[in-house]
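Below sits a lone chain in structure tokens, taken as the form predicted alone.
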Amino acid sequence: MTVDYAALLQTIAAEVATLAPEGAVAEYIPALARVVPDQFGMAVATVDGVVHRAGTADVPFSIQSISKLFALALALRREGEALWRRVGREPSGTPFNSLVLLERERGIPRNPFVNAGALVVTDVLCRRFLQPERAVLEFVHGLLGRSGVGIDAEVARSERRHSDRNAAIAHFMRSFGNLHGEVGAVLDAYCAHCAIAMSCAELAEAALFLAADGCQPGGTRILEAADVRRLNALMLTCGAYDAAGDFAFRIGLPTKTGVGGGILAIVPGRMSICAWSPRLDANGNSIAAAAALERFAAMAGVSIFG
């Protein structure tokens, strides 16, 4: 089946504007909260390199969560296996800023996109590099080809101020051995790579090699294609948080959400898409980028379940 993107974007965006006024922006973190809530962009990148656009899809936005995904995987380009062993891979059912299941399974991360889970990955990254938060930049910059893209001092220095329950799980998590910086330092760099800014479009792009085993546009190897079916199955599975099976059942397709109000979705050996309205739901998705991908996914036929 051939599909006009560009035109299916315009549809969608029309469709889900009713949506954009529902729900609230992350207020926990100031910044995030000022921003203009009303919006949407949407970005579909092809493996062959195009990119579709619709709406605010070339406005930068603070990716959050989002972010774990790259610092994922460079962590693991750095680590390999050995990271498997400080972070599990299941889904949590609870909200990615809990600390309950950490004291049963002894400081140990159900999966990398809770913020427990991401604080262990930043703690690798921390003993990897002198500035992690400016590698997993580095490593976005190189995704894209570009170096455009940087971090929202604004929305760091906000969010780190902010970050008690962040500290609370770091320290947890020492207590156990688990986590082997010093937890400023690692909550410092957290913060920072949480902040980065970029548009739908920028996101896109910059997610295609988990589309195409491995490999961004023109050859260059990024990942395994053995990671990146992980990471997919991660995605799948953990990448809404509490909300995962719902996004499954809904949309079919690996996802990775922030509270910047993003949406990332990957149709594995075709393409990569984003969605972004800032407004969230109770489990911390946006709930217009939530329902223009599952449009998309129904309208175009991608769901990687047939």
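For the two forms, the rigid core is made up of the largest set of C-alpha atoms that agree within 1.5 Å on superposition. This one's a predicted model, so the numbers in the text were calculated from it and none came from an experiment. Numbering follows the first chain given and starts at 1. What changes on going to the form predicted in complex with ligand GLU:
- The Cα position of residue 18 differs by 2 Å or more between the two forms after fitting on the rigid core.
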Contents of the next structure:
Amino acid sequence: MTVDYAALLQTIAAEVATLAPEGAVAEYIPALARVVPDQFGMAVATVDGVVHRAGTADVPFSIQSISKLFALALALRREGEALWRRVGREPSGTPFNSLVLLERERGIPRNPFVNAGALVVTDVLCRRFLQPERAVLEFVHGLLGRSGVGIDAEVARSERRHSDRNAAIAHFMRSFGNLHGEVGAVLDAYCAHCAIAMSCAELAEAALFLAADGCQPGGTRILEAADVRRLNALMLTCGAYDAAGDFAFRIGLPTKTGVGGGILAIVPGRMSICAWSPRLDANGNSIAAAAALERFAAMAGVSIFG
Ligand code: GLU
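Could you output the structure for the form predicted in complex with ligand GLU, given that the previous block was the form predicted alone?
Now the complete complex, all chains and molecules, led by this one.
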């Protein structure tokens, strides 16, 4: 089926505009609570590098947990297989910032996308790089082939000031020997890479290697194809936290969500898609962005399940 992606995005943006404004912006990070709630943007980047846009697709927003994907890709490049001795690959069935499984599982986080797992990944980056958040940012610049993406310092400071829960998770893992660096330094780096600001178009472009067996357009290899298959599997099973099953059911694509309201989705072999709208449901996932991706997957016929 030949699909006019540009036209499809316009149709979806018009449909999403008619949805009732449900949900609320993330408030536990005070600087995020100031975002204008009723915005919607969406972009599709196909593996040949063409980008289609709708709505506020070029407005930067706080990527939050979507940064966990870039941090993980970078840590895998440096650490390889050894990383999987410290982080699991199972959905947690608990909220993204939960501590409950860590005691029973002796400080080994269920997967790299819950906060505990991302803190271990960030700990790896702290060991490997003098300025780990800059390393993540430069990795993103490399993916885009240009600089210009930055860290929103106010959001980073705001989260860092309110990071008691993530600090508790980090200390707890450290007590089991699964966090090697100083908790404060890991939290500084974690809050900073979560505060990277990017637009839907930039995110879709930066993530193309996940749709193209590990290479960005132009052929630069970012990860081995086998690692990319594994990342997509983790996104499908763990990328939307406690809603991963529901997302697989509704959308049928590997996704990664963030409390800034962004959702990145991968269509292996074909494209990456990013939708953004700040109002979140109780799991911390954007309501309108999920609805838009559900429509897109159905109308373009791109679910990985056929
Ligand atoms: N920086 C956020 C936190 O640690 C990320 C959560 C998210 O986007 O899901 O709470």
